[in-house]
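There is one chain below, alone, in structure tokens, taken in the form predicted on its own.
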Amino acid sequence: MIKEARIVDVEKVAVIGSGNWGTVIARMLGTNVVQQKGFDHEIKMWVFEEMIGERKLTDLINEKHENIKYLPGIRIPDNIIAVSDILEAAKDATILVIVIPHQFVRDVCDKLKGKIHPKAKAITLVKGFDTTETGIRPISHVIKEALKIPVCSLSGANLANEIAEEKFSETTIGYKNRQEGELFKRLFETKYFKVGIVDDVLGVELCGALKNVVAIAAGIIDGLKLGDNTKAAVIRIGLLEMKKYIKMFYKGIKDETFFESCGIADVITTCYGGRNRKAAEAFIITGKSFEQLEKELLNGQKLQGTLTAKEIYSVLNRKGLEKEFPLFTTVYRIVFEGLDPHNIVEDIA
């Protein structure tokens, strides 16, 4: 039996996050809410305030209608309003689109507790896990528990810059309530951004988190110049470890989710074009740390693959499962323990 969704006359959207992906999403939604019925036309986008020279980033976004730091050269619709106060961004919003680095989710939720619309619902585009002393938790659980609201998830083969250029791509929305899944599909879908929906919030979310570890492995392969056959093997093995890990630790995951855009398609595109692959290749070629490469290659944005590798390994190590997941384990040891990168092949063969 399908539960009744929380329905309001007009949905008001807030985008929580303004990095590369967050700005792309805000741009897309800003166009959609004007074209679709049932949505307030104004969207507030929460920006972690930074100074660009002597100017605030929020002021520059609102003045130029462009995020000159994280999405330069791409115009943002006039109905996107950048704000640095997260409570102002979320005020009266019935839809919270959360698209921030996973390590900041808990702090953001703490600030929003008890201060959001009573009929609010959220969709997480966050990649990664919440880490505690007792283990790791899916981000959707963190948001749901902290804010007491229903949460959907979105993930797919979605390189942000290509979507900003309106090149065709697919994505997957995981829902628990079908009506909410349909609402988010209507909010996100465009002619160039095809949305599939599946009754599997966790499966969609966890694929999006774990694929970044596989992308680190793919980047290492590229840095070592081991070729496309080796890279294909790493992608296949990585997808199998993703599926094995997710189904080992979480109930109700659907097999078909791994064949949606959030599964195999996202693994492929991230292993060939994503920032985690790019940084891992540079890590091998230059010998620079990932922290340094974040500053030099990513304009200060944080990688999710390295953090997720560490979080996953903490679980595997605690449960004595390292040998059950040789790719995940080897990626962690190369990144954090100085293991010879060539072990990426030797340890999984």
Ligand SMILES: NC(=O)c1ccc[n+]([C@@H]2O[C@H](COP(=O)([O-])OP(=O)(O)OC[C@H]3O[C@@H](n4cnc5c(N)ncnc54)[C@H](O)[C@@H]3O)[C@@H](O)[C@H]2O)c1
The other form holds:
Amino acid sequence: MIKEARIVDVEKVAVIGSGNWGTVIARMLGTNVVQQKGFDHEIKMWVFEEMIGERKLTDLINEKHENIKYLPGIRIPDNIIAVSDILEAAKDATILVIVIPHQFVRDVCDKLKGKIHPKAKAITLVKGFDTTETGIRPISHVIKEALKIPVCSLSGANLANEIAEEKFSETTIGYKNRQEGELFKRLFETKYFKVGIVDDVLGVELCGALKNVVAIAAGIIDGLKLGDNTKAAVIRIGLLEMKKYIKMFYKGIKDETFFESCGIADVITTCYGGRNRKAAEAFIITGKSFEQLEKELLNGQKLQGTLTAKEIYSVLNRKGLEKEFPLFTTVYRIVFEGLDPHNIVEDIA
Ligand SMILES: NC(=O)c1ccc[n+]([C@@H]2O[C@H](COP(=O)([O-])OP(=O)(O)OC[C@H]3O[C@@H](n4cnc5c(N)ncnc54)[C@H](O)[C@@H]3O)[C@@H](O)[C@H]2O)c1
Ligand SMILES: O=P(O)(O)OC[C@H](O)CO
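Other form of same protein, the form predicted in complex with the named molecule, not the form predicted on its own:
Now the full complex is given, and it begins with the chain already shown.
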């Protein structure tokens, strides 16, 4: 059991991930560590290496101070150093900011196992679950078990591109140890990114995972041109199913968490402006597969909602709970079993 906060005099941050959100986060933290006391000024950002034409993405980021693939047109501070070797990125870091698509977390943790700073602590910004042969696990549990360190969570109504343009938003940090929650608030908060902290690591992260299924439902509604009232119904019912699922399977979840940015606010923003919504709308309009649409619409960015819908459905199906979660079940059936999308209204009404 990890109890004491692992605060050190000077915290060194590593950002593990450099996609759309990962790059925006690195940009914000790069500015904050210079302005706040108690942080080393250099941040390493781990990049899953890829070639852009003849050049490595890592070299391009360090040369141009811009991630031209995942966040084009936005300057990243000079103190963000892109690194393709994950052990080099994490070496000496006392704070690991984990911000990668959920399907890659276990592999990344396996690589870091036994190779991190003894005082390291982590915060997960990942929205999704880990899948094993026996079921699904929260990402914070995967990190904690693999690395034996305390893990906080951050999730909220946070469309990365809007935050890159410094438009105001709120977010929520879930902590177990308040000192760590306060440390992370200091690290992440800016004038345009307001952080609320709650004593509920799992509630915060699981809202972020499940809202992606509701976003797929919202995209289906948009694709069918059913209008805003129907979408509002999907948002309301989706939030209730999120709450019911989380409270049914996890202990100690606080009701108030669902009214923080990570709850209601994220469901709303994701159902209007997110990638999952956009892909689901295109799925209805074009009839193309989600794999195809991910490639065509997202330029390397990853959808999280379809995988999560499948993972959640496998739990509901195993436990005979489909009827208690009509929205989650219908989303799965439309996406994976070819159910007529119009059933979405019939099934939740
Ligand atoms: N983009 C947003 O607006 C946003 C906002 C909040 C939370 N999130 C969440 O943050 C997490 C990360 O999303 P993102 O937007 O930064 O990423 P992204 O979807 O923009 O990019 C995908 C990333 O995955 C990397 N990748 C590809 N194959 C990989 C592999 N085998 N191993 C490791 N990495 C690999 C790519 O290099 C790229 O950096 C997700 O869980 C997402 O739901 C995203
Ligand atoms: O673009 P999406 O659908 O992955 O959603 C992005 C964020 O999670 C919204 O808060």
